[in-house]
Amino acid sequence: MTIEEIKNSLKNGPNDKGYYGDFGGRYAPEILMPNLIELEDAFEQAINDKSFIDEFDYYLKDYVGRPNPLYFAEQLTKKIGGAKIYLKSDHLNHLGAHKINNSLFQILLAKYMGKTKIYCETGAGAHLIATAACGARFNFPVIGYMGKDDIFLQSTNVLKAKLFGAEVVECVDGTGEKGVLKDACTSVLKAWSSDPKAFYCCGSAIGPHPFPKIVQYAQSIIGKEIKKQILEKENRLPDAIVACIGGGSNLIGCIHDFLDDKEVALYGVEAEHSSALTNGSIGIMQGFKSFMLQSNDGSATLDTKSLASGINFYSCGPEHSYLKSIGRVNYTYATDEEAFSAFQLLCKTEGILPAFEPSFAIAQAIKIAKEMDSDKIVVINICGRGDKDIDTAERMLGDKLGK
């Protein structure tokens, strides 16, 4: 790349104030500022420390199991017709999701900083179990904050986290009757603000600066692997990359290395009833400026719902809002019905059990692939496996299961 191309690269963000264009920032109370500044300084030091990066790379390989395969879904491709479909197999990571890339990085950063305890938040529970496992490996106590509704829906992941030694705190909204990821995020920030010796391991590319940058950095291993693997298999870049998005860590991890490759179309797929990028407006909550599902005066978030707990979120990471504003990424949504149909289709064509979250991406990728010629290539990130969702799938299928 030329100096001018490097200067104008979409991979350069955020600026020193934490903004991607008009989005992001550090909208935090005074009590949190020392924590955030300390974290930013430590992160910048760590990523320029060869011994830290070497340790991260070692555990990615020998603990997480990276690189995971880029798999040609031959039967799904034949069933759908059109473009060749490849699956990036993040469901094959240790613990079954992309979340461990980020949890591992941040737990190592906590160790680097000399912290003594870990806080985290979670929706579907994948970030919780990844953080709990890494906490166990590096001898950190872990306290996870999780919405009341999600604890019920993702009881298997709660059990796993407790087996790893984590404490799970139930979070509710103002009514006290329900609680989702938004409520977990509020609770964990409140806890961290009064406990500077603790480390907050943020699970997605959201929150006040530097969290979106840290999570993007940790998850960018996904896209780097996709680029290397597709060049080895096809000797060219894909025509499209598709991933689901709630907060946005899985998607930004997939696409970050491709942001300057204009020939590659990029797609982020939200859940219909938590589609902040499709139906939201610009607002500021929980420390950052982004598209949000909010009341007209911006004083409260709107209720959201989704078959997939991990993308049932009222907002999205600020880098995604910026990429939407400049038209680099195509953001859309799929319905619960479309996602559940795609979930079943991947099970029956490829013998792969995806989580409900990437099933939203599969649903959109099917639409895209059908309209493309057979020499085109579509990559889908299967960011999690569906063990956590099989009880819900059983209830939804009822007597149709196995027919």
Ligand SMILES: Cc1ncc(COP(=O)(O)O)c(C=O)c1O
The other form holds:
Amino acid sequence: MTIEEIKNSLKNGPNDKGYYGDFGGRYAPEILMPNLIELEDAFEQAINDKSFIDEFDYYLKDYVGRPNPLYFAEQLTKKIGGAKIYLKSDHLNHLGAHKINNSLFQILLAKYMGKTKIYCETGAGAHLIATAACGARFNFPVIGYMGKDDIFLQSTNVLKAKLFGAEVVECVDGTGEKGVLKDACTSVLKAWSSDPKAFYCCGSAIGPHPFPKIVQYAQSIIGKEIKKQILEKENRLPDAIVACIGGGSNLIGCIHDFLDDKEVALYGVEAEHSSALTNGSIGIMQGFKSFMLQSNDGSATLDTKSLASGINFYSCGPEHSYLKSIGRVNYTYATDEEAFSAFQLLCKTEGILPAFEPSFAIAQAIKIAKEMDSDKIVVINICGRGDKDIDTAERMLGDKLGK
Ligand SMILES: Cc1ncc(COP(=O)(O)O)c(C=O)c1O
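Okay, that was the form predicted alone. Show me the form predicted in complex with the named molecule next.
Next comes the full complex, this chain leading.
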């Protein structure tokens, strides 16, 4: 790489104020500022400390189960009749989702910093169980904040978190009746503000600086593995990578290592009724500046809805807003119906049960792959497994499931 290329690399991350172009920043209450600065300093120190990175690598391998396979979905490819489809198997990680890459990193960081208590928020519960598990492993009490609706929809994950010793706090919105990921984010920031010495383990590439950078760093293992594995299998880079996006951690994890490889098309797929990048406007909320679904005067978020709790989010990480603004990543959305039929298709063609969240990515990847020649390659990130969603799938399919 030339000095000019290094200077212009899209992988350089935010500036020292936490901005990706015009997006990001650190819009946090005064009381949290010293803690955010302490966190930023500790993060920079830890990633340059060989013993910290060795420990992270060790647990990624022996606890999480990385590297997971890049699997050629031959049956799905035949059925679609276009590009070769590969699946990155983050659903095979310990606890069945990509969230553990980040929880593990941040729990190790909390240990490095001498912290004694962990707060986290969650949507689908994947980040909650991952944080609870790592908390159990490294002797931290974990308090997880979760929306009332998600507690109902993702009850298996709530149970797992409790078995790992975590406390789960139910969160609701202003009506007091319902609660989703946004409400969990508000509650956890409030809790951390009144207990700033604790460690906040943020579950996605959102929040005030340095959280988006920390989460991107931890999740980038996904893209690094994809690059190595596709070069081994095909001796070239893929033509497209597709992942779903809620806050944006699995997507940024998959694509970060490919941002400067202009020949690789990158796709982020939101849910139709929480499509901040397609239908939102720029605003500042919950500590960062990004695209969001908000009222005209920017004083409130709009209600969102999705089959998949994990991507039922009114905004997205600031790096994604930047990548949209420069046109490097194609952001789009899929409907619940498209995702549910993609979910069933992967079950039937490959015997793989994806979570509802990556089913949105599968739906979009099918559309793209169909239009491509058979010598092209599309990679889909299967960022979670669907065990948590089978009760809902059963309710939706009813008699169609058969005897
Ligand atoms: C399985 C799964 N996939 C994807 C997501 C979306 O999060 P992100 O956009 O941060 O990857 C979640 C969030 O809970 C999830 O549980």
